[in-house]
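We begin with a single chain expressed as structure tokens, specifically the form predicted on its own.
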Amino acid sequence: MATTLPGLIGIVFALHLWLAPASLAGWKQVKKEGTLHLATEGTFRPFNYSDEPGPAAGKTLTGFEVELANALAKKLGLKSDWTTRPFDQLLTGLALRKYDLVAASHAITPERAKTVEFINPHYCTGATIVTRAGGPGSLKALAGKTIGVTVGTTYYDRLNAMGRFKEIKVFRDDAEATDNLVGSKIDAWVTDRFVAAAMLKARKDAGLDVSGVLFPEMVAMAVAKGDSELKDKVNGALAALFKDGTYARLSERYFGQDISCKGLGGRRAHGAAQGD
């Protein structure tokens, strides 16, 4: 389809708005403004989600990470201002300082750490295999099979490097991956253990099974590279939330257990997580 000159001008202008750095500039600016600008995906139950589509989602966000980040802002004496973006665009927007802090279940990886500063981990988790009842519930059993992952997660690269699968399909979100699994278009879906648990609860009649943890991950919020002062302030606030019981209350309410790295043996998981 041909693009007219006005159309090209519009595209260039839109790209300029996205690529031009915003005025956000670390802790001094945050403190001066009194607002912590936060970003998340908004479709990752039970961590960050909204029942409202589009721009309205930022005003109705909830979930474990959203409540935890709001508590961090409050501990720092700041208001919270949320925006939502597709998962695979979040860290790019952070590098361009479109917001101050991303809270979207990013696993800590060496590659990501090259472009952002990770806060201390706020939970530990791991990848698991979801199949139809009686399906291939181990990596060995998945050899030669078609598996699915969600866009932006660390799982594609790790699984692709194994070279044992017929095909790895990438889906735009967890709901699409689940629909393809239930519809027998893939043999298994590799996803976060908590996402899998929530999906099984939501779709009890789908006849799905879940394996144990394949490889562990440490998960953290992030600030822009070089924002060491903001990073230190957020780390201090997070430590305070662990100490005063806020973290424990949120973890118990959403998961019925302690999902911190201490609670899930995160010290043992650390080495493996760095390679995910």
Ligand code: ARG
Contents of the next structure:
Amino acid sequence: MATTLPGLIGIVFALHLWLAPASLAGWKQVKKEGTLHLATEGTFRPFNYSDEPGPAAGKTLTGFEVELANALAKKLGLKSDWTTRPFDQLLTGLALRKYDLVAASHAITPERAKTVEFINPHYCTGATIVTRAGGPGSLKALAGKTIGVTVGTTYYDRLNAMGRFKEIKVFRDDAEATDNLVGSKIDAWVTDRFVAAAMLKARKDAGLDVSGVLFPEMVAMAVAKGDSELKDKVNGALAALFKDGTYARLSERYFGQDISCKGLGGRRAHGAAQGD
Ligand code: ARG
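Next up, the form predicted together with arginine (ARG) in place of the form predicted on its own?
The complete assembly is shown below, putting the previous chain first.
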């Protein structure tokens, strides 16, 4: 069927109207409102967590990347408004424009980059294995074992692709995975190396062991696909926080070192990988 020129113009115009509200979201809307709507998971200590029991409450939400994101908002002259969601729902909510920015320790992957715009990385890290004392602390030793990971993580994808384990159990969050490890329901828990270190400290009595780096990751915040104006603003603010010492102060306070991809975080994570 041939479409006439006026018909075509009509279709293009209708499409334009239909797309307009989505493109109004993003930076212009954020600026107008004076508030940056942020989302995180809320149980990934020391990056995003709350000291209150139960679901993380916005008021008490803290952690390295929560403080960093608050500083980003402040640099942009915005108030921050936080929402918490289970990890595997965060990027879907972003695509639906339920919030403007996700700061939940997402590793940059080609898969995820198809659906979101990544900000420049705010830290470099790696996945590690946590076991009960003397447990299978290497990829080789993990063959035929039961491993626990948080739902929707790169740990699940990477381990699943290796296909050499007895079972990969998927948990709501890292606390649940830890409980299963301590309770001998799984042989190992795979998570971020800084999260593992914090958990080992918090549960000294459990006698857990942690391995070296399994594979490195570059971690970044994200905005919705096509939100390039907001992305540019946030990248500019992040660069300013690197420059004015805010980043260094935060990193030092939480980790006693620079975990940026230019600092120790990058060199260590990338230097010590066991490889697949
Ligand atoms: N870095 C891992 C990933 O990208 C885990 C992130 C988990 N984050 C969280 N807030 N629980 O999948």
